[in-house]
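Single chain ahead, by itself, as C-alpha coordinates, in the form predicted on its own.
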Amino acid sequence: MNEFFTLKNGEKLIIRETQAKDYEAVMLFLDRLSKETVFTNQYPGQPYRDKENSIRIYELPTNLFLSAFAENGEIVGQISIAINKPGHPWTGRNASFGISILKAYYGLGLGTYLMQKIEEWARKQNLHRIEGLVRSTNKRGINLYLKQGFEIDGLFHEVAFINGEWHDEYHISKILR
(Lines of atoms letter the chains of each structure in order from A and count residues from 1; the text may use other names and numbers.)
(Lines give C-alpha, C1' and ligand atoms only; values in the text may rest on other atoms or scores of the structure.)
Protein backbone atom coordinates (compact mmCIF):
# COMPACT_ATOMS: atom_id res chain seq x y z
CA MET A 1 0.00 0.00 0.00
CA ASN A 2 1.45 3.32 -1.09
CA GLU A 3 -0.88 6.23 -0.53
CA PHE A 4 -0.26 9.92 -0.89
CA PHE A 5 -1.59 12.28 1.74
CA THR A 6 -1.60 16.05 1.52
CA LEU A 7 -1.25 17.88 4.81
CA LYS A 8 -3.22 21.03 5.61
CA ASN A 9 -0.09 23.06 4.77
CA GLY A 10 0.10 21.51 1.29
CA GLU A 11 3.06 19.21 1.96
CA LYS A 12 2.67 15.75 0.46
CA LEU A 13 3.52 12.59 2.38
CA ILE A 14 3.76 8.96 1.35
CA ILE A 15 1.92 6.61 3.70
CA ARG A 16 2.82 2.95 3.49
CA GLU A 17 3.41 -0.15 5.53
CA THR A 18 6.70 -0.15 7.38
CA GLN A 19 9.12 -2.64 5.81
CA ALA A 20 12.43 -4.26 6.67
CA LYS A 21 14.27 -1.70 4.51
CA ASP A 22 12.90 1.08 6.76
CA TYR A 23 14.59 -0.14 9.95
CA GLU A 24 17.28 2.60 10.05
CA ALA A 25 14.74 5.32 9.20
CA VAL A 26 12.50 4.05 12.00
CA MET A 27 15.38 4.19 14.47
CA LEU A 28 16.19 7.78 13.41
CA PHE A 29 12.52 8.72 13.77
CA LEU A 30 12.26 7.18 17.25
CA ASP A 31 15.48 8.90 18.35
CA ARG A 32 14.20 12.28 17.17
CA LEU A 33 10.79 11.63 18.72
CA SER A 34 12.40 10.79 22.07
CA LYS A 35 13.94 14.26 22.16
CA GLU A 36 10.73 16.08 21.26
CA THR A 37 8.10 14.66 23.59
CA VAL A 38 7.45 12.76 26.79
CA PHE A 39 4.13 11.47 25.47
CA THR A 40 5.59 8.23 24.10
CA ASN A 41 7.66 5.50 25.69
CA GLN A 42 10.69 6.48 23.61
CA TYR A 43 13.43 8.15 25.64
CA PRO A 44 16.74 9.81 24.78
CA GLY A 45 19.62 7.35 24.64
CA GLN A 46 17.30 4.37 24.27
CA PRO A 47 19.24 1.41 22.88
CA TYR A 48 18.47 0.26 19.37
CA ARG A 49 15.90 -2.44 19.10
CA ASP A 50 16.81 -5.83 17.76
CA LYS A 51 16.59 -5.48 13.98
CA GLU A 52 15.47 -9.01 13.18
CA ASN A 53 12.76 -9.00 15.85
CA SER A 54 11.50 -5.58 14.71
CA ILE A 55 11.29 -6.74 11.12
CA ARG A 56 9.50 -9.93 12.14
CA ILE A 57 6.91 -7.87 14.05
CA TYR A 58 6.35 -5.58 11.02
CA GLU A 59 5.54 -8.61 8.90
CA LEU A 60 3.06 -10.41 11.18
CA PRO A 61 -0.41 -10.56 9.60
CA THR A 62 -1.95 -9.69 12.99
CA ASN A 63 -0.13 -6.34 13.04
CA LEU A 64 -0.18 -3.22 10.91
CA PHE A 65 2.67 -0.70 11.03
CA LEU A 66 2.26 2.40 8.89
CA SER A 67 4.90 5.08 8.38
CA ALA A 68 4.42 8.57 6.96
CA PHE A 69 7.38 9.63 4.83
CA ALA A 70 8.30 13.19 3.85
CA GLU A 71 9.61 13.81 0.34
CA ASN A 72 13.20 13.51 1.63
CA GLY A 73 12.50 9.95 2.86
CA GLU A 74 12.40 10.89 6.54
CA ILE A 75 9.69 9.30 8.66
CA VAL A 76 7.56 12.02 10.27
CA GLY A 77 4.84 9.87 11.82
CA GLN A 78 3.94 6.28 12.58
CA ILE A 79 1.00 4.29 13.77
CA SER A 80 0.70 0.63 14.66
CA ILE A 81 -2.05 -1.71 15.67
CA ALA A 82 -1.71 -5.30 16.85
CA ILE A 83 -4.29 -7.91 17.69
CA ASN A 84 -3.74 -8.59 21.37
CA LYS A 85 -4.36 -12.35 21.46
CA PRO A 86 -4.85 -13.65 17.93
CA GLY A 87 -6.98 -16.77 17.85
CA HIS A 88 -8.17 -16.47 21.45
CA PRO A 89 -11.87 -17.43 21.47
CA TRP A 90 -12.92 -14.67 23.89
CA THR A 91 -10.51 -11.78 23.37
CA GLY A 92 -9.05 -12.41 19.91
CA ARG A 93 -11.01 -9.54 18.38
CA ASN A 94 -9.31 -6.82 20.44
CA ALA A 95 -6.30 -4.80 19.32
CA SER A 96 -3.97 -2.20 20.80
CA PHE A 97 -2.59 0.80 18.94
CA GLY A 98 0.08 3.45 19.28
CA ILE A 99 0.73 6.62 17.31
CA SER A 100 3.67 9.03 17.18
CA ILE A 101 4.07 12.19 15.13
CA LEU A 102 6.92 14.70 15.06
CA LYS A 103 5.98 18.10 16.51
CA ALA A 104 6.46 19.89 13.18
CA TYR A 105 3.55 17.81 11.86
CA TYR A 106 1.08 18.41 14.70
CA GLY A 107 -2.27 19.88 13.71
CA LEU A 108 -1.91 19.18 9.99
CA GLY A 109 -4.36 16.26 9.71
CA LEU A 110 -1.84 13.42 9.81
CA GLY A 111 -3.04 12.00 13.13
CA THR A 112 -6.66 11.90 11.99
CA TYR A 113 -5.67 10.23 8.72
CA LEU A 114 -3.54 7.57 10.42
CA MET A 115 -6.26 6.84 12.98
CA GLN A 116 -8.75 6.33 10.14
CA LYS A 117 -6.33 3.93 8.42
CA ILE A 118 -5.99 1.65 11.46
CA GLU A 119 -9.73 1.66 11.98
CA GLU A 120 -10.24 0.58 8.34
CA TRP A 121 -7.72 -2.23 8.88
CA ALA A 122 -9.40 -3.25 12.16
CA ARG A 123 -12.78 -3.47 10.47
CA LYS A 124 -11.33 -5.63 7.68
CA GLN A 125 -9.93 -7.94 10.38
CA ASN A 126 -13.42 -8.14 11.95
CA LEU A 127 -12.12 -6.67 15.19
CA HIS A 128 -14.52 -5.50 17.88
CA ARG A 129 -12.39 -3.20 20.04
CA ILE A 130 -9.36 -0.93 19.63
CA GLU A 131 -7.58 0.28 22.75
CA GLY A 132 -4.58 2.27 23.82
CA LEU A 133 -2.94 4.38 26.49
CA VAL A 134 -2.40 8.13 26.52
CA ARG A 135 -0.64 10.31 29.09
CA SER A 136 -3.24 12.34 30.95
CA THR A 137 -1.35 15.56 30.13
CA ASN A 138 -1.36 14.88 26.37
CA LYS A 139 -4.31 17.15 25.57
CA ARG A 140 -3.67 17.10 21.82
CA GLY A 141 -3.66 13.28 21.73
CA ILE A 142 -6.73 12.99 23.96
CA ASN A 143 -8.64 15.41 21.70
CA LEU A 144 -7.65 13.38 18.63
CA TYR A 145 -8.87 10.14 20.17
CA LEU A 146 -12.15 11.62 21.40
CA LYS A 147 -12.73 13.14 17.95
CA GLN A 148 -12.27 9.65 16.45
CA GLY A 149 -14.94 8.19 18.77
CA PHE A 150 -12.71 6.76 21.50
CA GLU A 151 -13.78 6.90 25.13
CA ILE A 152 -11.74 7.13 28.29
CA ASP A 153 -12.21 3.85 30.16
CA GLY A 154 -10.08 4.54 33.19
CA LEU A 155 -7.07 6.19 34.76
CA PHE A 156 -3.81 4.50 35.69
CA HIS A 157 -2.13 6.50 38.44
CA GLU A 158 1.59 7.32 38.43
CA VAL A 159 2.62 5.15 35.50
CA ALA A 160 5.66 7.06 34.23
CA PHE A 161 8.34 8.88 36.24
CA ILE A 162 9.54 11.64 33.90
CA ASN A 163 11.79 14.55 34.83
CA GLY A 164 11.23 13.99 38.54
CA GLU A 165 7.43 13.78 38.33
CA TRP A 166 4.92 10.96 38.18
CA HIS A 167 2.52 10.99 35.22
CA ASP A 168 -0.86 9.30 34.94
CA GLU A 169 -2.23 7.58 31.83
CA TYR A 170 -5.73 7.09 30.53
CA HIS A 171 -6.88 3.81 29.07
CA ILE A 172 -8.94 4.58 25.97
CA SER A 173 -10.97 2.40 23.67
CA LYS A 174 -13.39 2.34 20.79
CA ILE A 175 -15.96 -0.34 20.10
CA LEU A 176 -16.32 -0.93 16.36
CA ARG A 177 -20.00 -1.32 15.55
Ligand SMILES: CC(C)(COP(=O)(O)OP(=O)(O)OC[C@H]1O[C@@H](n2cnc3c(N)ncnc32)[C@H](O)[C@@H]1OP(=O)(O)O)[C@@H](O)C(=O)NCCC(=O)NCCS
Given for the second form:
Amino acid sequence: MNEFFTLKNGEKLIIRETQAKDYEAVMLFLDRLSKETVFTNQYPGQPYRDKENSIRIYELPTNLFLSAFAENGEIVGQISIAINKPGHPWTGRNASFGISILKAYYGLGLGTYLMQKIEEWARKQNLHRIEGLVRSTNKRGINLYLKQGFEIDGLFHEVAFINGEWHDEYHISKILR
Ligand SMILES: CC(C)(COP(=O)(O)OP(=O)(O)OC[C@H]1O[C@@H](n2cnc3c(N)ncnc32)[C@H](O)[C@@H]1OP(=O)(O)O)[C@@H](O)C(=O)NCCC(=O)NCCS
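Show the form predicted together with the ligand, please, the one above being the form predicted on its own.
In what comes next, the whole complex appears, and the chain from above leads the way.
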Protein backbone atom coordinates (compact mmCIF):
# COMPACT_ATOMS: atom_id res chain seq x y z
CA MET A 1 0.00 0.00 0.00
CA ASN A 2 1.33 3.45 -0.94
CA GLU A 3 1.90 6.04 1.75
CA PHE A 4 3.01 9.62 1.25
CA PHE A 5 5.70 11.21 3.38
CA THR A 6 6.51 14.91 3.28
CA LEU A 7 10.17 15.75 3.93
CA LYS A 8 11.25 18.75 6.01
CA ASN A 9 11.90 20.63 2.72
CA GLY A 10 8.32 20.02 1.51
CA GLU A 11 9.14 17.34 -1.10
CA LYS A 12 6.70 14.44 -1.12
CA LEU A 13 7.87 10.84 -1.35
CA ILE A 14 5.94 7.65 -1.90
CA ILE A 15 6.75 4.91 0.59
CA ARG A 16 5.73 1.38 -0.22
CA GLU A 17 6.86 -2.22 -0.13
CA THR A 18 9.50 -3.05 -2.70
CA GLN A 19 8.16 -5.23 -5.52
CA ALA A 20 9.59 -7.37 -8.34
CA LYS A 21 9.00 -4.53 -10.83
CA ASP A 22 11.37 -2.31 -8.77
CA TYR A 23 14.44 -4.52 -9.27
CA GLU A 24 16.20 -2.15 -11.73
CA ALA A 25 15.41 0.91 -9.56
CA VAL A 26 16.83 -0.91 -6.53
CA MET A 27 20.05 -1.75 -8.39
CA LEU A 28 20.43 1.90 -9.49
CA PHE A 29 19.85 3.04 -5.91
CA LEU A 30 22.45 0.62 -4.51
CA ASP A 31 24.94 1.68 -7.17
CA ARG A 32 24.49 5.35 -6.21
CA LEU A 33 24.59 4.57 -2.50
CA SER A 34 27.86 2.63 -2.84
CA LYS A 35 29.57 5.72 -4.28
CA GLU A 36 28.33 8.07 -1.55
CA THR A 37 29.01 6.35 1.75
CA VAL A 38 31.10 3.69 3.43
CA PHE A 39 28.56 3.30 6.22
CA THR A 40 26.67 0.46 4.52
CA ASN A 41 28.08 -2.77 3.06
CA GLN A 42 27.45 -1.68 -0.54
CA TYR A 43 30.74 -1.06 -2.36
CA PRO A 44 31.42 0.52 -5.76
CA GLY A 45 31.50 -1.97 -8.61
CA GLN A 46 29.65 -4.62 -6.61
CA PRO A 47 28.20 -7.24 -9.00
CA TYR A 48 24.43 -6.99 -9.50
CA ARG A 49 22.57 -9.28 -7.21
CA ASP A 50 20.77 -12.25 -8.71
CA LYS A 51 17.34 -10.98 -9.77
CA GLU A 52 15.28 -13.98 -8.73
CA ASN A 53 16.87 -14.14 -5.31
CA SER A 54 16.43 -10.40 -4.73
CA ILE A 55 12.76 -10.52 -5.70
CA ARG A 56 12.20 -13.56 -3.47
CA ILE A 57 13.63 -11.59 -0.55
CA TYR A 58 11.36 -8.57 -1.21
CA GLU A 59 8.35 -10.82 -1.00
CA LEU A 60 9.12 -13.01 2.02
CA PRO A 61 6.39 -12.70 4.68
CA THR A 62 9.07 -12.67 7.39
CA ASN A 63 10.60 -9.47 5.96
CA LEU A 64 9.50 -5.92 5.42
CA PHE A 65 11.39 -4.20 2.62
CA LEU A 66 10.28 -0.59 2.11
CA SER A 67 11.45 1.83 -0.58
CA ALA A 68 11.00 5.60 -0.70
CA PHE A 69 10.36 6.91 -4.23
CA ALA A 70 10.86 10.46 -5.47
CA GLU A 71 8.38 11.95 -7.93
CA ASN A 72 10.52 10.80 -10.91
CA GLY A 73 10.17 7.18 -9.75
CA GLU A 74 13.74 6.86 -8.48
CA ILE A 75 14.43 5.25 -5.13
CA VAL A 76 16.03 7.65 -2.63
CA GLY A 77 15.92 5.54 0.51
CA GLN A 78 15.28 2.02 1.74
CA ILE A 79 14.80 0.14 4.96
CA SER A 80 14.45 -3.56 5.55
CA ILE A 81 13.83 -5.72 8.56
CA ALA A 82 13.92 -9.50 8.66
CA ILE A 83 13.08 -11.96 11.40
CA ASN A 84 16.38 -13.72 12.10
CA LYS A 85 15.07 -17.21 12.79
CA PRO A 86 11.37 -17.35 11.90
CA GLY A 87 9.45 -19.89 13.98
CA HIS A 88 12.31 -20.58 16.37
CA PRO A 89 10.77 -21.23 19.81
CA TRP A 90 13.46 -19.25 21.66
CA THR A 91 14.83 -16.61 19.26
CA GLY A 92 12.02 -16.35 16.72
CA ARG A 93 10.97 -12.91 17.95
CA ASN A 94 14.25 -11.18 17.07
CA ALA A 95 14.75 -9.22 13.85
CA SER A 96 17.62 -7.34 12.19
CA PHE A 97 17.30 -4.16 10.17
CA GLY A 98 19.27 -2.06 7.71
CA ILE A 99 18.60 1.45 6.44
CA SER A 100 20.10 3.62 3.70
CA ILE A 101 19.25 6.97 2.23
CA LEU A 102 20.88 8.95 -0.60
CA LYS A 103 22.98 11.93 0.51
CA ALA A 104 20.68 14.53 -1.05
CA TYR A 105 17.96 13.29 1.33
CA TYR A 106 19.91 13.21 4.61
CA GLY A 107 18.62 15.19 7.57
CA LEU A 108 15.08 15.64 6.21
CA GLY A 109 13.27 13.27 8.55
CA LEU A 110 13.13 10.24 6.24
CA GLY A 111 15.34 8.07 8.45
CA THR A 112 13.13 8.73 11.47
CA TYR A 113 9.97 7.94 9.49
CA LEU A 114 11.37 4.68 8.08
CA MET A 115 12.55 3.57 11.54
CA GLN A 116 9.04 4.16 12.87
CA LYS A 117 7.58 2.07 10.03
CA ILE A 118 9.73 -0.97 10.83
CA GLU A 119 8.95 -0.68 14.52
CA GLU A 120 5.23 -0.56 13.72
CA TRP A 121 5.61 -3.70 11.56
CA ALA A 122 7.68 -5.46 14.25
CA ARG A 123 5.04 -4.75 16.89
CA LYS A 124 2.30 -6.13 14.61
CA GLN A 125 4.39 -9.30 14.20
CA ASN A 126 4.66 -9.52 18.00
CA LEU A 127 8.44 -9.27 17.80
CA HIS A 128 10.42 -8.64 20.96
CA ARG A 129 13.74 -7.28 19.81
CA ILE A 130 15.07 -5.27 16.86
CA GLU A 131 18.81 -5.21 16.34
CA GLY A 132 21.43 -3.89 13.98
CA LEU A 133 25.02 -2.85 13.41
CA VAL A 134 26.38 0.63 12.89
CA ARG A 135 29.95 1.77 12.20
CA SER A 136 31.30 3.56 15.26
CA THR A 137 32.11 6.68 13.17
CA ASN A 138 28.54 6.99 11.83
CA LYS A 139 27.35 9.81 14.11
CA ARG A 140 24.20 10.53 12.15
CA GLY A 141 23.16 6.88 12.23
CA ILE A 142 23.99 6.47 15.93
CA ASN A 143 22.02 9.63 16.81
CA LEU A 144 19.05 8.39 14.82
CA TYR A 145 19.01 5.02 16.59
CA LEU A 146 19.50 6.47 20.09
CA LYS A 147 16.65 8.91 19.43
CA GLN A 148 14.44 5.99 18.44
CA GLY A 149 15.13 4.31 21.78
CA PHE A 150 17.87 1.90 20.73
CA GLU A 151 20.72 1.10 23.09
CA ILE A 152 24.32 0.19 22.37
CA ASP A 153 24.94 -3.45 23.35
CA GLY A 154 28.65 -3.44 22.63
CA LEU A 155 31.49 -2.72 20.29
CA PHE A 156 32.88 -5.14 17.69
CA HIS A 157 36.50 -4.29 16.96
CA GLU A 158 37.93 -3.98 13.44
CA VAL A 159 35.03 -5.44 11.50
CA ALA A 160 35.52 -3.65 8.17
CA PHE A 161 38.75 -2.73 6.34
CA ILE A 162 37.88 0.37 4.30
CA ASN A 163 40.31 2.63 2.44
CA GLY A 164 43.30 1.30 4.35
CA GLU A 165 41.77 1.47 7.84
CA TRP A 166 39.96 -0.85 10.17
CA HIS A 167 36.50 0.29 11.35
CA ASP A 168 34.69 -0.79 14.50
CA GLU A 169 30.95 -1.42 14.70
CA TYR A 170 28.42 -1.03 17.50
CA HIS A 171 25.77 -3.66 18.00
CA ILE A 172 22.52 -1.84 18.83
CA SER A 173 19.09 -3.06 19.86
CA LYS A 174 15.67 -2.03 21.06
CA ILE A 175 13.38 -4.19 23.17
CA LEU A 176 9.73 -3.69 22.22
CA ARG A 177 7.61 -3.38 25.36
C1 LIG B 1 21.85 7.41 8.89
C2 LIG B 1 20.60 7.79 8.08
C3 LIG B 1 19.72 6.54 7.89
C4 LIG B 1 19.81 8.85 8.85
O5 LIG B 1 18.64 9.18 8.14
P6 LIG B 1 18.19 10.71 7.98
O7 LIG B 1 16.97 10.75 7.13
O8 LIG B 1 19.36 11.49 7.52
O9 LIG B 1 17.80 11.04 9.50
P10 LIG B 1 16.71 12.09 10.02
O11 LIG B 1 16.66 13.29 9.13
O12 LIG B 1 15.44 11.39 10.29
O13 LIG B 1 17.40 12.51 11.38
C14 LIG B 1 17.35 11.64 12.48
C15 LIG B 1 18.31 12.05 13.54
O16 LIG B 1 19.63 11.87 13.06
C17 LIG B 1 20.46 12.82 13.71
N18 LIG B 1 21.12 13.66 12.70
C19 LIG B 1 20.59 14.22 11.60
N20 LIG B 1 21.54 14.91 10.96
C21 LIG B 1 22.68 14.78 11.68
C22 LIG B 1 24.01 15.26 11.53
N23 LIG B 1 24.36 16.04 10.51
N24 LIG B 1 24.93 14.90 12.46
C25 LIG B 1 24.61 14.13 13.50
N26 LIG B 1 23.34 13.64 13.70
C27 LIG B 1 22.40 13.98 12.79
C28 LIG B 1 19.59 13.68 14.57
O29 LIG B 1 19.57 13.15 15.88
C30 LIG B 1 18.25 13.53 13.93
O31 LIG B 1 17.15 13.76 14.73
P32 LIG B 1 16.48 15.22 14.81
O33 LIG B 1 16.35 15.75 13.42
O34 LIG B 1 15.17 14.97 15.47
O35 LIG B 1 17.44 16.02 15.63
C36 LIG B 1 20.98 8.37 6.67
O37 LIG B 1 21.68 9.56 6.85
C38 LIG B 1 21.78 7.42 5.82
O39 LIG B 1 21.21 6.58 5.15
N40 LIG B 1 23.11 7.54 5.81
C41 LIG B 1 23.98 6.77 4.95
C42 LIG B 1 23.86 5.27 5.14
C43 LIG B 1 23.88 4.89 6.59
O44 LIG B 1 24.60 5.43 7.39
N45 LIG B 1 23.03 3.91 6.90
C46 LIG B 1 22.94 3.36 8.24
C47 LIG B 1 23.91 2.24 8.38
S48 LIG B 1 23.86 1.56 10.02
